[in-house]
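This document opens with one chain alone, in structure tokens, the form predicted alone.
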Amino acid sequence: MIAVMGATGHTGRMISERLLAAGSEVRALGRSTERLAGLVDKGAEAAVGEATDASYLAGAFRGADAVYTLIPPSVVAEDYPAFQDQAGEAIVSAIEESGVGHVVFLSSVGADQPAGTGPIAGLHRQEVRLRSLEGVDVLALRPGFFFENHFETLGLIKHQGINGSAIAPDTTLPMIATRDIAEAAAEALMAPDFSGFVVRELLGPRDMTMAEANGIIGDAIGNPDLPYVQFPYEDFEAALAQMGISASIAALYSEMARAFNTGMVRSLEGRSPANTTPTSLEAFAAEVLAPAYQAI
């Protein structure tokens, strides 16, 4: 049995589907019975509850050979670092109480830094908690910038004819499809090849600037001259607030963009065949982003 947190999210759903396809027993964790129904139809066992509830998590982890854990995102949390810590502490408590022996944790490139990286700093704090566990083997996956983050600006492109964020156009980042993260996580859950606390970076097919990524997206949607605009940090935060994102999250996203721009968030391993993943942004943009853009 493998327990998967966030089973209706970007990585969790694909991990669950990959495990089920391989014949593994899956306990899918999530907040909504309705959203978990598709996985249940494919053979998963549903466990419905909140990621900050240690008792719920302990019950969902109990009897599992391995668990996939993450700190859930929230765009409305009034104090997101406090929410991250509450969820992180609940997860660690549940791991200890349930007796599970293998844990895969979704972290991030930049989680080596204790502060100044926006929401990534919360992942650093969770890595510290997980390192303290005795008798538990933990794999912390540190992926780069998700291709899926580009969904957030499709509306801006559609309605204003520009793309942009607080990240500078010449800032270079490792970018990755969550399907490749899910594949790596599923393999590690089915055949744990890690002992103690292990960090493994996942860096996508190549590093690229935001300007390069913007050009790929523009080509995919039929707008090869799509402009990319770097927004001032204050304007970026204000725009996020207008979208209904809490002030706490907006400030953290702005801080994270600054950390990207200054090179504070970076790979420590350096690129290698082991941390390079196959899905290209060109393929992802054509297969996923372009249809989403057309549907707006």
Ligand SMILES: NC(=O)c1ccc[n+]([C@@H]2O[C@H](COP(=O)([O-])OP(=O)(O)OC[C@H]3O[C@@H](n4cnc5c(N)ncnc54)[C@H](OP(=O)(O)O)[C@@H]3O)[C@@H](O)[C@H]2O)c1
The other form holds:
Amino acid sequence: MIAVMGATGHTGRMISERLLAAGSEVRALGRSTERLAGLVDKGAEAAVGEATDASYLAGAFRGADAVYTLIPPSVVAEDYPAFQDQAGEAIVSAIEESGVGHVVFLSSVGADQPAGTGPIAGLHRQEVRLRSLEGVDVLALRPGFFFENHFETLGLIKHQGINGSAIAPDTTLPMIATRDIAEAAAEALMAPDFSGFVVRELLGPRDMTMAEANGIIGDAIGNPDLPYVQFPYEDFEAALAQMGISASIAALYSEMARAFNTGMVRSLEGRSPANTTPTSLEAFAAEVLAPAYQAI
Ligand SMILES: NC(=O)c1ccc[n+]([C@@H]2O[C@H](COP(=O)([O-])OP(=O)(O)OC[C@H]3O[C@@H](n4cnc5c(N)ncnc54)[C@H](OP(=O)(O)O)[C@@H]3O)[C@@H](O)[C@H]2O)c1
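What would the structure be for the form predicted together with the named molecule, given that what you showed me was the form predicted alone?
First the chain shown before, then all remaining chains and molecules of the complex.
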């Protein structure tokens, strides 16, 4: 049996579906029985609880051959780093308590840095905790910027005719589809090929600037001249706050954008066939972003 955290989310749902399709038993973790129902219909067992609850997690991990772990996102936490630490400590304590031997953790490029990277620093702290476990094999996947982040600005494009963020147009990032992260994670969970603490980057098909990504999105939605605007960090934080995002998280996102712009968040491995993944932004934009844009 394989236990999957965040099973209703981007990576966790696709990992669960791949595992079930391959005939594995899956325990799907989330906070809502209703949201997990689709996976239960496909044969998963639901385990409902909070990622900060160590005894719930230990029960959900018990008996698993491998577990997929992540620090859930939050847009409302008043102190997101404290939430990340609470969840991270609960996960590590549950790994120890349940005796699970193989762990895949969703980290990020930039998790080598202890501070100055916004929410990614919380993933660094979790890697440090996981590294200290004895007798447990841990694979930390470090993907780049998710293609799915581009959903966040579809409303801006639709209503104001511009795209933008605090990331500079000429900042180059590895960008990746979460389906490709799910593929790599599912493979590692079914046939763990890592021993001790291992880091693996996942870098998408190629590095690209925000301007290039914007051009691909513009083409897909029928607006090839879509302007891309870099917002000042303060304006970006204020806009996030207006959307109901907590001040803690707005400040962290702003810090992360700055870290992207200064090159602090970068691949350490360098691109190789092993860390290059197949889904192109062109395909994702046509198949997923354009229909979502038309539906707004
Ligand atoms: N976005 C990026 O570019 C990027 C890049 C690298 C790494 N990351 C990291 O990737 C992780 C997110 O992965 P993802 O996109 O697969 O996740 P996601 O889809 O954003 O969320 C996963 C699930 O977490 C659950 N959740 C939320 N709060 C929870 C809580 N308090 N307790 C238990 N479950 C909770 C939610 O399910 P329910 O509401 O159904 O419980 C949600 O579906 C984060 O750690 C992020 O830092 C992101």
